[in-house]
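Below sits a lone chain in structure tokens, taken as the form predicted on its own.
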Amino acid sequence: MKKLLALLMALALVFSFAACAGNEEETTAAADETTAVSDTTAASEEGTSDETGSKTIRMSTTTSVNDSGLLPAILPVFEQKTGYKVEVQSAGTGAAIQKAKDGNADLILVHSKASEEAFVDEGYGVERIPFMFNYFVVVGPKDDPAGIKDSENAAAAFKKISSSQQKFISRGDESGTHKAELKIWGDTAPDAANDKWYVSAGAGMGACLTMANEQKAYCLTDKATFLANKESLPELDIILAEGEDMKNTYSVIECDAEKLPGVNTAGAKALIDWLLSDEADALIAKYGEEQYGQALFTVIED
């Protein structure tokens, strides 16, 4: 009887480390399979996460093509057709070429010659390509104080006003606007400190607009901005236009990747390629036509 009872204590022991050691494998099984499928969630949302930012482009641009309208209007088009979002953001040309030397962006759209040559001089940028122009225009109270509606260009519509010291507002931001102006002023620029009627505002083209408008004074602007602010300027009106001292051409420049790391070289390139394209060119010279009577924009043809 003993030795039945030890037999069947022994059989039990061997029952026992048999389902310990099967119960284990299963466990181990379970828990290899487990890390598998963290492991292929993580490849997974880490593919994800950088086919996402692929698809980002970073566009540091002036403040007339955005506030015109006129990006708003064509950039969902390259999207739809792309995939691609593009960020902008806007600022006078000082400020966007900063943004992208930062490394805050993937190309530049901007409208100062001399800066957009030194920023790809100092190898910030791939090449500057001009691709539109508009013209800058004075704008000024309908009743023209200074009396510049005949003048033969922007220099002599400011001498104009600076002989009869008739309020100017400057953007004073070291936009491409503001440069432009500083080069029609010449040797001539007017102090802001000392010359009252001058004021440097320190501000966006809009916010000068609204100024001009308050104060019933002059301005220069880009023409595009203006006509897509004029319900809200009553007071002023385009004074001189289209001077030979007036025009205002649009370069595009892709961010130089071996000088700025992280720069979306695929995005950039395809942005601009689209933007040279004649589908680009199609929707940028009909813009304006249908709401304000004209075109805002002319491409600059091969």
The other form holds:
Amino acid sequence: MKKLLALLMALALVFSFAACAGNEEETTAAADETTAVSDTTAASEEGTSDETGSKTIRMSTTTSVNDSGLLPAILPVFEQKTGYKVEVQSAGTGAAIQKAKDGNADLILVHSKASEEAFVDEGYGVERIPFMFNYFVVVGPKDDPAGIKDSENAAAAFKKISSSQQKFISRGDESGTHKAELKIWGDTAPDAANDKWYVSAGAGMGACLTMANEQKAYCLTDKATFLANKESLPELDIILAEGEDMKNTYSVIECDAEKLPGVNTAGAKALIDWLLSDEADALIAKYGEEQYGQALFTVIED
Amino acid sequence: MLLSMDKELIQIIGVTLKMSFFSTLISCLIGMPLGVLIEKGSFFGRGLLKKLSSTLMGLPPVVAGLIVYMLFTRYGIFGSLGLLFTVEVMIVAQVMLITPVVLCLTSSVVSVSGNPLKETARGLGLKRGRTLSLFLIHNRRALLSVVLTAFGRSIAEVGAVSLVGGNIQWKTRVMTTAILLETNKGKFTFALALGIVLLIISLIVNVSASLLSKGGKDSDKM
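How about the form predicted together with the partner chain, since we already have the form predicted on its own?
What follows is the whole complex; the chain from before opens it.
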């Protein structure tokens, strides 16, 4: 027994030595790397010393453009070209705008016209620039129990869902999609307290789609998020697409440095200019073809 | 600010208390006897069970939620019950999270006071059942704090309940998921106000529990 213990101790010692040695090597390697990185940053800073401001751009955006993979696909091109580093924070439109109002962003990219205009009117934003759009779609159970397939637009489809009392999942989180949904309901918005078929989930798009799949319910979603998650949503299909009341416009707004000190104006301007450039237009218009067999966003021509 | 959503807030508090109460109750009913058994009993796999339960204390709530979700999803084993996104299934997830905590805490209470107590009981010639009730009365303070810890874990949990409950308004929305939602909406101040309401509820529960335990002490004297 004692022998065994001694053997174990010896083994443990050997291992800890080995671990220490390994760590040391790693740390030196890491240190080397850091010096290398600081060298290059120093070099790049020298190269662009005539430009003022930081090389980091903070973008506050909505989940649909980030989680659909659009920004991760196109932003590296901008970063490589300009040397800027874009930090993307994604949340529902409500939170995305609030973060910018709290001074935690240099520009916003969101999709809720009324909130955007308020943002600019209150002096937080410089100018609202709509630059791309897509369509919301109504997804639902494949057999379409409410029979909305041939509806003229989303409002007509919603009326049928309401009168047949089929389950409908609402975001309920004051996001851009939720606001668009409320606009489509108009005066006929259901009351979640009494209408049991109307489920106010208070969750993100992905969670709501999962819930709709689980409960065989209808849901208004942006096309990009639905296509990106389609594999895990076997019960659902796009039932209604491209009604005139389902257009979903995305805008960029530069945060106003006068109202929000610390905003990287130069960086925000550079990124907005690039998003409006032909190069970005081509990347956006092409995005999704490879992965989903169709483009997810349409560029607004200026 | 909070007054404006009076009716809904009361409903949310109601769901929160219902969920926390039942999950605490069930966890204690399972965890406390097991905790005593693990410390006092001698059966096969006792050591393993002890290790397992202390490991499970570190189970991330989201993982517990995920397991329960997989069990109750449409294609899961219990999918046909249609319980996903109900308060009941939230309680199931909570029980899974809290029971190990109750078990471990109970067994440590037993290990501290169990032996001298057992000797006394043997000295008095008490039977097993009487020994157990003596143990319960003797340690009610410590056991109450086990219950309160369980309740505290339950009322403060967010990851598992938002996953299996779905944060549905008027149905499965509880204080923590409401706070999360308000945060996601960007209404940070309101979210903080809800957090304070949650703390006040916890305070009330704690104070009334300690008052109850004092009441118990008085009745002992008589």
